[in-house]
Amino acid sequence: MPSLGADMEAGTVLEWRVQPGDTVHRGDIVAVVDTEKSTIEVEVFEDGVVEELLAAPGDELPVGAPLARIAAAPAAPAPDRRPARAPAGTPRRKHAEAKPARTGTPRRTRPAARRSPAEAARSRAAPRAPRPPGAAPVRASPLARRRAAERHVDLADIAGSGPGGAVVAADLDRAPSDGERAPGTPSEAAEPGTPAAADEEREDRQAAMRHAIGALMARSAREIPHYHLATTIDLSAALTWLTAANERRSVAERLLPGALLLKATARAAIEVPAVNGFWVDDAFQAAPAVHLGVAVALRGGGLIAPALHDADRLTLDELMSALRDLVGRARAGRLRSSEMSDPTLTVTNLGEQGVEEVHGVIYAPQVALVGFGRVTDQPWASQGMLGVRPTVRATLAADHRVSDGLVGARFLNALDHLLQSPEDL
């Protein structure tokens, strides 16, 4: 069960996409689980034979519990190239050479799949003990599998009503409880299967988010020494770039100011890499790339952070193009394991919600994160003359253990630098 986040401890398997037999590559996506935030495709990160399935759909598992055994892919026979020989009585011909076997085109190498510093310190964790032979698997969710664990109640005895009969936290408002009637009744509780169910389940799941939400930006407050920095930036010349250039292309094609911001961030974190990486065993960890970290609101409430991968090497049109993409399978629950296990540095841009100033709490392990507000006029000196400009407020929260205030403020004048001269981002 990879790391999906430092606030994760467990998960739930919904679903394999593989099966005994089937050969897999790196990146590949073999599974789907189901965290207190959101539904994961998990990633496999190495190239084999899946020999086992360790865990069953409905098996809630630790972090760091093995949910698979995959072999190494057997190694391909060499081709046989001695000359073949010839049926008896047939004339042997002189000086024949064996043609060398054909070869086909190499397959292309997949990219290593990516794990963080987090998800390797736990990959020791003790593993979970396997179902029993023949047991069915129970389909249920996080919060439903807590409630019945509290309750003494066996799931398997449970009718769900969830997606795909699995079964939901309202399901467990008509399961007996020690002998006696849980909880809540008909005339309480909301019929399975009705909206009101459905609210009660996304409610239930708001609650577990924010309850992971917190525990986190608590400890990281608690642990980590943040100093805050704030800068107001001028956009005059990086939006006067940005409506000449969307002028040529289509309206599914434009670019969003956001997309600037990101791209300067990431090129910044290059300029000031002790912005970029991870705080693991009192020690700091630069990261090789700059994975920017998208503060992401779900509809139905709560916050998820999935990774923007090798940001500053993409273009503005490509940028653009993977923030789209990964802001909708955020929101629809279609986020990889990757995108979740290894971002850098994150970004949250509250400008569209009339903020003007962001101070946020760094992720764990990570050692920064950068806030931006809304764009608004102000008024601008420059070169003794007196104007107004679209401005917006960058903020930094960085960890004293890794940088100071001086590294700090070296990041927020290369992110002002970098949006002076948007052509070249």
Contents of the next structure:
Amino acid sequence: MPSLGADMEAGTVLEWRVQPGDTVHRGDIVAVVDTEKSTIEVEVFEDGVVEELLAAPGDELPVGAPLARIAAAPAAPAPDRRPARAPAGTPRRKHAEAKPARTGTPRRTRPAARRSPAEAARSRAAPRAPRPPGAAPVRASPLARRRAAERHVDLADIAGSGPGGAVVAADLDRAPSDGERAPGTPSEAAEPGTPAAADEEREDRQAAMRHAIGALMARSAREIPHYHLATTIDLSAALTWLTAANERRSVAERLLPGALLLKATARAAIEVPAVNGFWVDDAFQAAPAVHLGVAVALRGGGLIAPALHDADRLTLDELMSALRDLVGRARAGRLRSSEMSDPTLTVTNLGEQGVEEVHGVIYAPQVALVGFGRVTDQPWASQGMLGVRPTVRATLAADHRVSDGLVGARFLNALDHLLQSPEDL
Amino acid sequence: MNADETRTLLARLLRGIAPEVDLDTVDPGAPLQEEAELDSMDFLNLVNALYDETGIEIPERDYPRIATVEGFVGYVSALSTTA
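Okay, that's the form predicted alone, but what's the structure of the form predicted in complex with its partner chain?
So here's everything in the complex, that chain up top.
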């Protein structure tokens, strides 16, 4: 079970897209997993042949538990059996390498998905107790698990009304707590598939997402010594260029100002690498690429920040098209695992909501967060003249363990500078 | 398209972008982006969907004229009857 974001503790397998015997290649989608925040398509990080699926649809597994065994392609030499390994550069946590106990298999096994720095940091912060051996897993929504723990109710005693008989939070509300169990209590369950059940599921999802965001942000606020900087950037050059560029473009090719801001942010992160990477095992790991986490507000509440991969290397047109695709899939609940685990620096653009600036909380284990506010016309003095210019407040929240205000200021200055030459972005 | 047909079209396009919004409850004179909580990406997708359905391409400089339901219906139905 890959970590699909630092706030994820467990995931539920919804569907397999491969079967034993199938040949898979790096990047193929092998499974669909449900988390507190979204439904995610899980990509495989190795080439090979699927040997065995270790989880069935409906199973909920902690992050780090194996989903499947993948053997190296048959043509490859078969070395001595070795422990599943993390890719180079990724810190390993022994306790989370929950390999299946299996003997006599001559081929080496590999985890179906790599461990990301986000995952390593998360599992370090909150080591999980292993499931007692022999205990049959009970299907339950994350919210139901939390409520059950709070009320000291054993999930195995609850009749589930969710998909596949899974226990949902509403089932717990009908269940007596703390030893006054009455197995014959008539159920007033909303029938699955009715509008009431759909509403319940939506509320469940929203409560689960709020919990996931809250848990991660509480940890960030507790552990990361934030510092905050802000500057006002003149956007007249960028917006004039954009208006002219869009005049020549068809509707489908039009650029949004947000694409320019993202591109400039990614380029500035190349110039000031101390904002781009992870804090893992008491040290900063600079990221080798810039994968911008783009904060997307979801309809009905909640927030998700999937990665726009290699944002610094995309042309503006490529970036815009990738952004449209990413936002569309984020809202439709069809993100991929690499998009959830990869962001190296997150950008939040709250200008659409009308605020002028945002003082963000960093998404641990990332080390900085860039915020943009609303574009507003402001009086602007330039070369001894006073004029009115469209401006934006750009802010940086950064981790003092990694950088100081001087470095952060250099980042915001680079951002400003890049936005003055939009034709070069 | 007359005004009613344009309004029906807008309701359909909007369902693809903001399924929970009921056009009947939207104040026709108020900014649609605020009423339906559309961000700039949603609005671009709306303009794009209109183009895909009707071939009508609204230039960016005319965005303020289609910012309300009233404005959208008036602008699009006028264009499609003269075309």
